[in-house]
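First, one chain by itself in structure tokens, the form predicted alone.
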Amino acid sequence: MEREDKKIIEIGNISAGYRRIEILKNIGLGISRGSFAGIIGRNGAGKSTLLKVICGLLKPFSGNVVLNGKDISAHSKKDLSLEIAFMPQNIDTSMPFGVEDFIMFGRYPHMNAFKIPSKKDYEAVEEVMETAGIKDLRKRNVCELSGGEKQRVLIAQTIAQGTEILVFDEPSSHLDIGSQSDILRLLKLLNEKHNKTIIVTLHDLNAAGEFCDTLFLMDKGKIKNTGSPQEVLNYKDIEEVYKTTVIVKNNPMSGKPYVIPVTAKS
């Protein structure tokens, strides 16, 4: 007997968007529990505001989220903090906070009303940078690190509020190879080892078919095309999607498809 596939989060006709300027229209979708979903698309297709939708920071004109079999609406802000938790594309590191007091505020929704760390929540830190592999990092300057350091950073504090549904926007961007790939890889280790649910955007193709399980692609508000890195990364598709001719081979390491775009000779 086929195993179940069970829905964390099931998206039901969701149009949204802002100052009832509508930017999601119609969408449908489920996101599995363990899974690692990748949303892609072009610039303006409406990534983020999906997201910031599934976290329930953005009420949608119509259609409903359900998160774990109950509708978001019916969450209390407090609830929604213990099971999902968001990092968006730009977060303010200016302040000249140390790191290990930086992803302290991740533990937040854990804490009492004067918001004094417990025990618990400094084993919680702890376990968090050994993960993140940033435990060297913990009296630095957060301000003061490099690009890639400060991504880590930014993920241990999302994995520190210490939810089940991991969601992060762009988290690999602007970003050398080397440190994408660090960055995709813990949160690749978070999926497999900590039955972390991760939902990420990615502009990178390649890193989205390599690491996601899932796709969902996005264009001009709508869900294009869903299912595994094989299925969506087609050319027919990338090339009506993103408006330019591509090839698509297999990766002859993980058998994982590739997006190559075609430059046309003069």
Given for the second form:
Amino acid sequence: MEREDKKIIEIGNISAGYRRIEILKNIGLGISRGSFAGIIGRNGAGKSTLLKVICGLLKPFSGNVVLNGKDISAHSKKDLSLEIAFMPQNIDTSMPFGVEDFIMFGRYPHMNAFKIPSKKDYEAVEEVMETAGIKDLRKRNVCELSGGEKQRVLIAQTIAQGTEILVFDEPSSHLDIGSQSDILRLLKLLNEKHNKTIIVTLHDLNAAGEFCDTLFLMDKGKIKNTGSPQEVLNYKDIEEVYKTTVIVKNNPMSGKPYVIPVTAKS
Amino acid sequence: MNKRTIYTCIILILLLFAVILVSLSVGSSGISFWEALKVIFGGAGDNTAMIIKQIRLPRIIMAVIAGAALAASGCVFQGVLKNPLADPFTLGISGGAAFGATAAFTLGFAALGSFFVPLFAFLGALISVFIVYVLSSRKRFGGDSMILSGVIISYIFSSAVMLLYAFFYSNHIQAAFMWLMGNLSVFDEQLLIYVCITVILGVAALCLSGNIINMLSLGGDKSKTLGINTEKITKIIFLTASLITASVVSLCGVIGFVGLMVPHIMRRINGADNSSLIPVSALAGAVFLPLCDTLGRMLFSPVSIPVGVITNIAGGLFFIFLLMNSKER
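If the structure you just shared is the form predicted alone, then what does the corresponding form predicted together with its partner chain look like?
Once more the chain from above appears, this time first in line as the rest of the complex follows.
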């Protein structure tokens, strides 16, 4: 690929927030095509706000977002929905939709005016269910799935949109370690086998170090550090951002950094 | 469309015909079921035909249309606002209509001409829709703020109704009270055709928007990234559903339960997919309301009970039955 080094998303000097409260303060970053980018940081650091700006949901006060070499405000809503798929934290799953129908919602941008699914849409849903390993959930209702199953279905819905960029806001929070690895392995598969660019916010630093190839450490609306997990997950930065004492070791299997919080000795 | 939806539709359509036939043959003039059937297919005595066509048929058409409109709009409100409590009542539409109609009765306009009551009721409904719309547009049409404003508006209007009663203590109150209970026995038949057209067009539009409502029910951020202008679509759908509700309510009074519970019950049977749920709910409403009206005419004949009373009691009991029997209790 000749565009390998070219950034798929470039953010320049963004300030953004809600009403008058500024949450992101002069942020600049670039995300490479085909990367698995993780955004880490404390609660309230601005991770979700950054994702909303990237997805065009929140208009920044100042600065610009360039997607595929074109300013994001120059993309129509429809165009944007064919480039970026977003999985927010708060998707409503209280209505008893069937799993298959629910995944089909992700095909919406591809449908005709009356939004009646075509044969191609059904094939896409079938393929996505295969990828996400949820064919056995086909006949179930979304409101009665377990936490891990629900996340898989939501991810499948996001992939069904067929975009090159996939953005996930805390896809593995509130899950047991088994389900968490399942989810992140699925994202890794999408990244490696399906050439998707993945942008994800994570709370688990070790999972972030293990799965992501680029990390952005956020602190109080700014980017504290950027780079590979080895570069970002150093004890100094982590202690400064998280205000707790940690030890960083290497994972014996992967050699990736492993952060262990410890009780500070007085 | 899955098989279950198709079977549900077929059963409901058969029920609709059955209810219409039974309803046509129930009454004080002793017309049999078969005679009613004959009239439908043209071929019965002039007298019988006249009773059926001029007295009973308009009432049944009104019931079918009103039931379909209330159920479809209730279903749409619940889907768009993502709140199972949304219906013409909780959104203040019925409250506004009730106030308008009461004003028409107590201030003496009803005596001037029969069309004043529906006119005032319609205006009242529009005022309340307008207020809810303005209040919630500041909150970007979030489901909760809309229902909250609707409930508040209902309270204010129902106090205003009481106020009118207190000021104008007169024999108009009986008429106003009957209207408030939801009544199909007296309504302005000249207006029926307009209401029919409005409701048929409105319900058809809502049925077609089922897939879009599905997307809206995922929540703001998700539906926006699917390329949907959520605010604009919420507005259009809210106004369409309000219009058909207002036109029905202004003609036949406040009929409770249908808009709230029929979609609930059908959601249990059909599932939540709005593209099939809206037409199925509309059909179920079209069966349910004439059924209740027929019961109201039969139960304590010759006294006819207002249909609103029947819908509330029958529907409420049926819903309790459903809750008791549900698995997840």
